[in-house]
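Below, in structure tokens: the form predicted alone, a single chain.
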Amino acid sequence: MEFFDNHKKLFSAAALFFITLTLVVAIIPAIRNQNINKPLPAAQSLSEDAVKGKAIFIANGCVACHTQQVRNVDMDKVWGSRPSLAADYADIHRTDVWRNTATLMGTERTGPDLTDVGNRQPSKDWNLAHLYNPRIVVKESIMPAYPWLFVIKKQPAKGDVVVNVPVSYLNGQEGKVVATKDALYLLAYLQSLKQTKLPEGIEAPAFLYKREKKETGGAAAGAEPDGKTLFTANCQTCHQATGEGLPGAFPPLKGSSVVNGDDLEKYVDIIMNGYDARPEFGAMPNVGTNAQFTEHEVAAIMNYERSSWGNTGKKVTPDEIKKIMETIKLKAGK
């Protein structure tokens, strides 16, 4: 028992054990993983304005409602063209010394995901309204406004930032909402959320537990696209749900010329490729290219754009609208 009598040869057993025990279920395995978890050849790392973002994210617990993993489950399909990967997350370093990893993976929805957000909603007009109050964009939403991300200028100076903000979310303010560096790193850090393609011939899990549709009330099989849901999902956040779009940042579709009229090559290279020629709105993403948009998807969204609201544009087919996103591409390749 004189080895439980000596506090030395006690405590160096003890400290001993916990190093070793340490080495074998921590540090080794953690070793391990960095070798054989290596980031996807595409994979970019965070550029420095990025990397400041990523810890104004975490200061303001963005983690605590928004995941950054696209599970393996058909629903998880809006978020992201396939499941998340390991070596997604294996280019995650330190936050610093004192810090351990943080990849924010995330454990609850209770806003979207943002694997893919740099994609799916790239826009820099866009980003910065939904920061200053997420009620411009978005009428129904519960995330929190960030204001203190912001200033009021009377007279914005030359290089900055300017938000166009609704006069009525201005609360009696006078000026312009410019950005401050902290929101721009911040908007840095969203845009750079882009979920990496696989190497060439390298298929993707696939989704599992698949929803399948079925025919009621004599629909045929194959029917055409919601335009209403798609519009929805992937244009009513900048152009609102009444066609009216948001002064000085969105274009209204309600009366547009080019909903209504019959510039059709134009309509849907804005709608594949985006759009960047009007001064007083905010640059188009290419919406239909990022979400591989079909001729079917694309002519039902332009079938509803063309029918409400007031709008009276002729409907349009598929087939039509794929004889123009060929041309389209063809001079896109030139």
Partner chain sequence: MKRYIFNYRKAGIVMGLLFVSLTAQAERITPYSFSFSSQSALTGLLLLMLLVVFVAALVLKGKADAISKQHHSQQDEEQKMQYYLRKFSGEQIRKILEATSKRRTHVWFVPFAGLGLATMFPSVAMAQIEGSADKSSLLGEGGIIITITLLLIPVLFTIGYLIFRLIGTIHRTQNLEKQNEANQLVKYLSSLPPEQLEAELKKRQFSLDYQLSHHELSGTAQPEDKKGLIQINEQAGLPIVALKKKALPRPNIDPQLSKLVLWYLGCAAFWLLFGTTIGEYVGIKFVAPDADHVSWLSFGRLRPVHTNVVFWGWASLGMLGLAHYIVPRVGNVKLASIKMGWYALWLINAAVILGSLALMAGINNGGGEYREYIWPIMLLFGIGVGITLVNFLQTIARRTTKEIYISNWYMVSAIIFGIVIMLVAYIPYWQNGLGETIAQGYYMHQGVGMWFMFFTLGIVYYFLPQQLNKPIYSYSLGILAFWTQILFYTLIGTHHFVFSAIPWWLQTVAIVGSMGMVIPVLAGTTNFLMTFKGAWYKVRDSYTLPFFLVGIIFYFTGSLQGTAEAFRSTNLIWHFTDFTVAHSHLTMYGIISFFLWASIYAVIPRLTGKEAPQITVGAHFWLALIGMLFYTIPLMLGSTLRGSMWMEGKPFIDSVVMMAPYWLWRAVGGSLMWLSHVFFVYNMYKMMANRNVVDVREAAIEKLTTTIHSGNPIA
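Would you generate the structure of this protein in the form predicted in complex with the partner chain, following the form predicted alone above?
No partners, no molecules, just the chain.
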């Protein structure tokens, strides 16, 4: 055919075909999405420190392992209270002349999703120790350590943020680990990662592909949730699998008077709403409220904690806990 034997016609046709499809499938949708989506009214822009922290996040390629998108599927429920929306990314613009926009949605989840990590794990002590070497707080972690974000000082100055690092992680160096500005910027960025609340009256899109087991599990009274699994997922990073916590950072549950004692109201309150009454330890976030625990789940965690590591607390029932949770809610309402 003459057409195919003429290089100008052939290659122009192929290029035109490709460019047309590109326009339809990439450029036009991209421009449209860029223009129609506006940030949510409640959205807060990043603080100055968090912007610098985001630059460090980008420079170190954290996006290689951490996504920042909650998909509208049931399995992603653990990463946020609602699926991510186009509006969540609408306020992200080009970083600077040299660097492109960083939505940091990511394509691999070797580590946890970070969309809502500011709510899930806001603890400064935990995050800094974790950045210095993740294995201090999570033994099984394979995340890289970032010791170059810290300096070791024999005599920390007054304003220095000292990180509680066990001696075995210091590799023979002596002194205190002090967070640099960069570490604090990165911390500020991580703490700022929170899902924005939807405006009143707007329903979040549903999570698809619901787990069947859960639906039937709720109805069948015999199948209580597994306390150990819940503990691993929600509590272990701070209180550790041994229940011993980390000295100077996270209090032990082993032998704890709250865990073993009979003041269930205080116990449930701590799980649901957090705790910061003891200056020698870091503050605890409102883990239970974040994770939307049911009374069954709270009871399972409590029973696991009360019966592990030599603890000898009495068994609690979901019915008891339900009442307590209601009174706590009432109190919080007042």
